[in-house]
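Quick heads-up: it's one chain on its own, the form predicted on its own, in structure tokens.
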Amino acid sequence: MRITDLLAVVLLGTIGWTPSTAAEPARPNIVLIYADDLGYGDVSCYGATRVRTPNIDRLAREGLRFTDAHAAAATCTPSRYAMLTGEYAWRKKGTGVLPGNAALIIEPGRVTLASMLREAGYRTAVVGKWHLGLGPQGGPNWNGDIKPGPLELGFHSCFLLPATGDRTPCVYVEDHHIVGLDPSDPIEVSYGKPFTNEPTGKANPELLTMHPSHGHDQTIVAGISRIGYMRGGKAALWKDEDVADVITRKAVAFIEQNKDRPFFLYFATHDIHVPRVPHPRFAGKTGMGPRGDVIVEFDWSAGEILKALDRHKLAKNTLVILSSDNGPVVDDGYKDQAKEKLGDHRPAGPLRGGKYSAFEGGTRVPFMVRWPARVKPGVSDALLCQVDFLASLAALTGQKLDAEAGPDSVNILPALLGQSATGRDHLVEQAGALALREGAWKFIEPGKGARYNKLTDTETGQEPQGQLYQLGASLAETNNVSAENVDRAQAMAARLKELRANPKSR
């Protein structure tokens, strides 16, 4: 050996260098599999003993399950769109649950979790429900180019359902077009006044199959009534029962047809969402009414997803992230025995609240992480948020973010990973109210709205005065500490006032 080369051996050995070569995996395909209104207390691995999830509980056991993370809202456009941008949505006007014909609420040319990925090389795809709005101001044009949407925020590829099954229009959009919409028959839609002899479900409902709890009785589709009104566009109309199957298809092709080029796909089921029309061969399996059978279905998907990357011998070097939009809702607008057939599930577990809800059982959700290469199994304690997929999944992949990019996502990559037990410091959750995380303390700031929401069985967390709970000492949030913490109180209240002001948190 030449004295250089023995100098430089015995210089890298001195600083702790080693190459990474087979010792590190190469860039891993990212999947991520976004539930919709899954709750705490909904899956098996989190506690549910009258629905069985083995697919979850698969992933479960082989990965790291988080107790402590969270959706960024406790309602799904919020979520998606903190998500999505690495911005609290609160911070933006327009953000809440859209109509079905929104526009765009996301700007093109923003940095998105995958305009960075598709920069850092990756192929990306989002296939499910959207409910980001699509189209200009003023909003889409059905029966031409569907734009701006998924494709201009770095998406190579989309196949949607535009906002939610509950919402017109009940088709599908893949890129820019409705699939198999007969330009004979186009589509009109409005969330304004009803369309001239089409029947709805409050002036017909002898044609429902299904009828509402509360709202939700406009235009009806295979004797469903929706949210909105539309007319035309026969031959694109989804079969609400298939809708499960025709996005996990997609999804799986989608892994299939890049299986040798890293790629990013973002799968958002409508599952458990209503209205819940689960296949006839989910149908009945958990005695629970099409609400426990929906997230048997849901499994399914999932299980569907991790095939696909053991037959392509994928999933050693795939980071598969589940988790969920939001907490647990039982009625959320139809009459579908999912409150009569509960029985003792507790669908946000050991939480308070639940979708709509500024209790933790509104945003802390099912979250777990498998990568067979990086990550050990285990459980973690650690505070996550999606919002903070965008800096941890850049930092993973060699990615700088720009100053104003993803203003109050946050690199909990350590955390996310298995590495570290810590995760964020603070966070802030988003339901009517804020509330503001810091370790085991949360407050909830003053609320105007009512205290409960009769139509979904739902406590809000509003109260006219501000709430101070410890969690360490119960996760179920009965307990107000605030008159006997007021300085640790004053405090929360103002840091989340700054919070608010200032346009970023990152």
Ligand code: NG6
Given for the second form:
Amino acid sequence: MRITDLLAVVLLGTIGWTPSTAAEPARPNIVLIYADDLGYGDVSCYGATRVRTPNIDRLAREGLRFTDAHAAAATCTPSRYAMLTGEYAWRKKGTGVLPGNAALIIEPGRVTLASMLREAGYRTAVVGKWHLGLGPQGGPNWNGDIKPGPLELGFHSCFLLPATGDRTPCVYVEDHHIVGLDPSDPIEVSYGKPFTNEPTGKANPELLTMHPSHGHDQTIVAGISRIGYMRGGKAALWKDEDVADVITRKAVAFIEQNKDRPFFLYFATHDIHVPRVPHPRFAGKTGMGPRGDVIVEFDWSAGEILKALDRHKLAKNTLVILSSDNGPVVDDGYKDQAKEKLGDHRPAGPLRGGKYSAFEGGTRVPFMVRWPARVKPGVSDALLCQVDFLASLAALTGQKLDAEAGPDSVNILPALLGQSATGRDHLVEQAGALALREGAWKFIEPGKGARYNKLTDTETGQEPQGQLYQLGASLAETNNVSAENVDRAQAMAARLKELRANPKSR
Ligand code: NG6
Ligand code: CA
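Having seen the form predicted on its own, can you show the form predicted in complex with this ligand?
After this comes the whole thing, all chains and molecules, with the earlier chain placed first.
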């Protein structure tokens, strides 16, 4: 316990302390554990049986587990953009899944979750997958100062996988530099032309230990061909099987270094994204192949964070949030047996669709909150979205948001802390098409894309006509009731149009 907390307890004890309400500012540590592509049905506290996730289950047991909480989008970059800025990503061009050499897509100087909490007196760090671009227009100078990036957005420090595990460059970036880069072996990255004489997955499949099922046939790094080309920087290349260990260690070190002051840790794992390469100690643990094994690895990472909080007696006054950036996908481009070994495991649980999909499986994700000092354990059906973190955590910490900050971020703090059973009254979900939720009603706008993606074997949720579903009785979105509810469908289409036209929704 901090001295100030101790004093507060002693003082308040004498005047009859009652648990505080959401209205009073507080400064718990905040740890956001953010998985990649983890589906609603991928963890045991949401119903999975063939994979066990004891640490995540513990978090759910000791905290509040949400059944209707969402990432802002059905893919990574727009979800993370919305989460950090409080703005729906579909409002801004260039926020789709980014290549590994993209420029930073969040303007330095704008209010972000990190800058807001920094203003509130927090020490802030991001560790893990970034995928929001780095550097100025034209992309970063990989061999020099890599900026702007997280440090220009309010984070005191960062340790990053710049884009995704399946995109070049396959190196860590710490603050403004690539870790372990040998200046005599500079790194080059290209998303246009390949480098001559560098093997690729396409030309040299004999060099591969993991083969692509679609895409992913460019530069080979450690036996796995990726998206994008790179050469040089050999000493700095990450080892896929060590990524979870390396970033978890970094995250734990950050907690330990900052245990005596309020801190905000955004810990964004590479698990369970492709390429799925579990550390050997997790390989074969589930019988579900690498996809199952990296769920166990993710659970381990979460457990290490919880252990660090316990070890330093920080658990009671730390708000831990665990969630995912989008729904699940089975074959996301590598032949890793995910499909063959899936058996009866349902990555999206009872939901239809998954990653890339406008059905609920696209954005509705595992989501739990633990804060022993303030949050009573339980289950909540409140509708909420990660885009709301900015306004809600600003309210928690007593920060005022300017009118233009976080244009779509709603203060749902009472729901987040379990003091209210209701969250948002509406939510826009983003996939190839947008969808609007109003309570249990869901309208999916007419889509321009295909219904079905054969490569990933996913339903996109797109239909040439608008769809209307009632999510009360069944979550499966199989009964389109738009014909019987023409007025409602039209009203929701009109509201969606209005939400689009208006630059803010809060
Ligand atoms: C897709 C990739 C997929 C994954 C995704 C981004 C191909 C064929 N597929 O384009 O493997 O990387 O982008 O995933 O290249 S996300 O979780 O970061 O949004
Ligand atoms: Ca993702």
